[in-house]
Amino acid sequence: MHVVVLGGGYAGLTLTRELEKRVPTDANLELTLVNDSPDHLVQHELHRVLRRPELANAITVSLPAVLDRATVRVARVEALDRERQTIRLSDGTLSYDIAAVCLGAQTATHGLEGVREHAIPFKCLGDAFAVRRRAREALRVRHQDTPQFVVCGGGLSGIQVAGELAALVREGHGSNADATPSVTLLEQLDTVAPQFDAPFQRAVTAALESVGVTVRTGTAVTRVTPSAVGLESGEELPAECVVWTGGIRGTDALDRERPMVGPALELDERTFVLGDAALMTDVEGAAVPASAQSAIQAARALAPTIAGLVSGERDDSEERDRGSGPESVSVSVSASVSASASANFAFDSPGWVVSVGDDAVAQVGSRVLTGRGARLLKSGVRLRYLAEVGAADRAAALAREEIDHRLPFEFDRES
């Protein structure tokens, strides 16, 4: 059996190293992981890479070198028949038996005026040293006396991208007062982190403003120009750069459309999609919301389906060859995906933190927590999250780092 992961992120990764882990080595399994890099982003570590571009090694994964029996294919995927169960591939094409697609989301910009042209998305870390080149160009030339960066969205990446910009020019052009470049987080709705609890909301604003960030909220954008975001209230703000995370839509390969599924993950009995190329429902009929955790899970909540469908065929197989017939094999696997695709995604949070500089905000619970206690659980997630995909070597840079950067940082603050 063929089966084929599209996308290396957080959901395509931890599913087929689940896959591999769960289906017996005896067992009929071509598994193929397809990705338009050779490498995993680990994309809620790219903010700091707008400061510390040497990271950028410490937060990409090789695939080949933590996967153990898949075959990586390094493509970019165009399109999905799943009536001719084929995928096409800028280098050809692809047929499976079960496909998982997880091919996360791509950056939306509404349609509105100049947003391509002339605003950064976030996605990548192409993107990031865009934004880097360009914050440290203005820094430099200073055309005016203060130059502006605005940030265009207030959910986690945003927050996170307005934090680090902020402390970029602090350190690139220090504080004295007056003349220090301004960072603006805009978000249309009427807090930061609109989709989180209000004493989470509330710490992060503090945060943000604490380190030179101005938020404001209830701000809609109309348009991007080379020099300026347009607002919808007609005021222009000026700006250098402008960094766009301002909502998410699906891939081209899926019609740009985030399809939406329930707890079982499946768009039909041989084809699955989860993490953010879907918008994912779990067993209590909550919407999931799209970030790295629910990725995770539901790569987990699904790699047992998916292994049972494997087993399930080696015994069609045996079935077929005492004469049962070619087309048992199809019923019998569809018969097995009732049986087996049933209510199993529970997404369950244990909580959620998200940076801001070299200060952080955390939520455990009902508990909102910053300063030392939530960068703590900050570094704890990222080491954490690299070492259980394998690449120890990339968690122990970043540990590395953590020793290098924030003692300094610590003993400034809190001594």
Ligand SMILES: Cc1cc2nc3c(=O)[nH]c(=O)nc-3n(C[C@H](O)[C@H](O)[C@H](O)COP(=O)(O)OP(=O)(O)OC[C@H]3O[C@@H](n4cnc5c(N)ncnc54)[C@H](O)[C@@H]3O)c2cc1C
The other form holds:
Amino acid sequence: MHVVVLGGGYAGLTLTRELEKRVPTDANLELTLVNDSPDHLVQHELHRVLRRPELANAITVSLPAVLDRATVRVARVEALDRERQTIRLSDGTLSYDIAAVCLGAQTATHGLEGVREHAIPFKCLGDAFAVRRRAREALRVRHQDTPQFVVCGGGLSGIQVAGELAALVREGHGSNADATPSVTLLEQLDTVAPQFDAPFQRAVTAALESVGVTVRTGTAVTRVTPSAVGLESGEELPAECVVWTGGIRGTDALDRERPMVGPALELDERTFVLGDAALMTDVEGAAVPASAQSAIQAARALAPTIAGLVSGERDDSEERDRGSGPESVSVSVSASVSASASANFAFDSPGWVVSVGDDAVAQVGSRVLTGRGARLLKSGVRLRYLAEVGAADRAAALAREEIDHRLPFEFDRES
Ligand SMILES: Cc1cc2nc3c(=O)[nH]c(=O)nc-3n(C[C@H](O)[C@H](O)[C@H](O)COP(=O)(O)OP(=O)(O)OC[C@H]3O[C@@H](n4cnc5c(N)ncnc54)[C@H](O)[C@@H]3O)c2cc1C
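Can I get the form predicted in complex with the named molecule as well, since the one above is the form predicted alone?
Expanding to the full complex; the earlier chain stays at the top.
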């Protein structure tokens, strides 16, 4: 049976590794992971590259190096034909018995004037380097003046980018206090981190303000020009560097849609979709936030179902070998689909943690933490994730960076 996982991000890599572990080695499994790059990007650490470009390697994990049985195919997924069970790739076509779509999402510009041309999205290393270059150039050219940096969108990425940018410009500006560069975070809803609890939202806002970010909520952007961000109110906010994290949409391969799926995560009996690629609702009927944490949990919930389908097919083939005659793989797949339990995705978040410059804000249960406790949690999350996906060397590199850059700072402030 050919199982194809599309996308090697959090959902795709976790699912592929889980299948490698769960499906017995003597099962009839051909496992292919398709990704548009040979590497997995640890996106939830991407903002840190703004100040520490040397971290780019530590957050880039070679897919073949952390996979065992799966074949990694580096190609762009262009379209999915569920009727024919085929996938059109940039370099050919792939047939599947079971497909899991884990293609993540793309940045939504909502058709707003000038966003594509003048604002920088924040999804990949190229984006992080582009923002860094533009910010540093603005600081260099306007050294005696006050460059303006604007981040549009107050979700997980916008918050962390704004915090990091504030720290970058503070470091870049040295002690020139009269010319403190300004970083503004714009969010059209009434609060930053709109998908999260109110105490977390308040703590994140306070942390952003304490590092010098001006947080403006209830502020909708209507256009971006080479030198300003236009607001619904008619105000023009001067801006040398605009970062756009103002929403997500489905990938082109899914016609720009994020299909809605319930706790079984299925589009049909043989096709599943999970992570940011989908609008997921869990077993409680609750909307699951687009996040790395959700993508990983969904992949773990789905893996036993797919492993069950593969093993079901093995049982069916054993039946056939005992004389029930040849049957096509697809017949045995549908038989085992009805026989096996579907995924029952119950999203259960232990909490959330974001970094805001050198600080962090965490929510654990109903408690909100800042300061050292939150920073330690953030480090723990990043190191644990890398160790879990088999990238212990990357975890070690990040740990070294923590020791080099963070500990002296912590002792200074808190001992
Ligand atoms: C700066 C930043 C900070 C963040 N912080 C947090 C955080 O603190 N906590 C948290 O939980 N989440 C955070 N997130 C969100 C989190 O990164 C996403 O929700 C998560 O990446 C979604 O995982 P995924 O597997 O669905 O998609 P992705 O991780 O985006 O993976 C999709 C994969 O598919 C590949 N792909 C896409 N299209 C194609 C195609 N057509 N063909 C082939 N391959 C393709 C991509 O290259 C990628 O490898 C942050 C995001 C950013 C950008």
